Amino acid sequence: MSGLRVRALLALGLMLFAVACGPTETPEQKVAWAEGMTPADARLAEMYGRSCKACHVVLESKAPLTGDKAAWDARFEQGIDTLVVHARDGFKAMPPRGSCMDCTDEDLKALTLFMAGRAP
């Protein structure tokens, strides 16, 4: 195969790869998306706004952003029950109860599912 054909095939392969992968969101776009999200339930929305949102819309916090399903995927491999325990008891930089002292375990579960883009 000639060098020109090889280069043409490589270029075509790269173009197909780029199209298949699609555009990627910038960190700023992910933050803007996270900032605009709110749980549909008014009670959970209030809890989310005064607790979770402080970290889960801020890149520098290193918390997975609300709505960034890919950022939550590895965490969800541990199971929702483990994530609720981490939220309730605190884990690494996550403060106990996510600083939501009146959140029940069920509230923490619902909020985690919402932030991870897995709410029913």
Given for the second form:
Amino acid sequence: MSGLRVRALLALGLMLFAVACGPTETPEQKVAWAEGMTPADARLAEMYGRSCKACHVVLESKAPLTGDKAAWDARFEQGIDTLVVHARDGFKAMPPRGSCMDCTDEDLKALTLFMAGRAP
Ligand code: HEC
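Structure of the form predicted in complex with heme C (HEC) (previous: the form predicted alone):
Starting with the chain above, the whole complex follows.
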């Protein structure tokens, strides 16, 4: 096998490793990862798709990206209850209920846990 081919295989292996291990370093990869995520529950997936996703997969929105566990870890230091209050009442550029007016507090909690990579 030529050295080039070995290097190509190594590069492919590294790429597969990066995909298998979740969000990786570059912002583009984090966005691609976020875009691919959907809540398992169909009702939550529908709410997420028409609300949270509009910002939480968009780097420019400054919202913590879906599945970017490190970004959410810092926010979880305030506790899930505070996060849900912020999701309900709004927080800086985050609109009240994420503009999902039929999302209950329980839905907001489930959606937050999902985005933070903490869904059961
Ligand atoms: C219009 C854009 C937008 C939409 C839609 C949106 N968010 Fe956000 N969200 C943001 C931004 C921006 C932040 C970061 C605010 C900051 O800390 O500056 C944020 C932060 C959050 C936080 C963290 C708050 C904290 O205290 O750190 C939670 C939780 C959250 N969003 C939940 C949701 C949920 C659940 C939905 C869907 C129902 C949603 N968001 C929809 C823009 C949005």
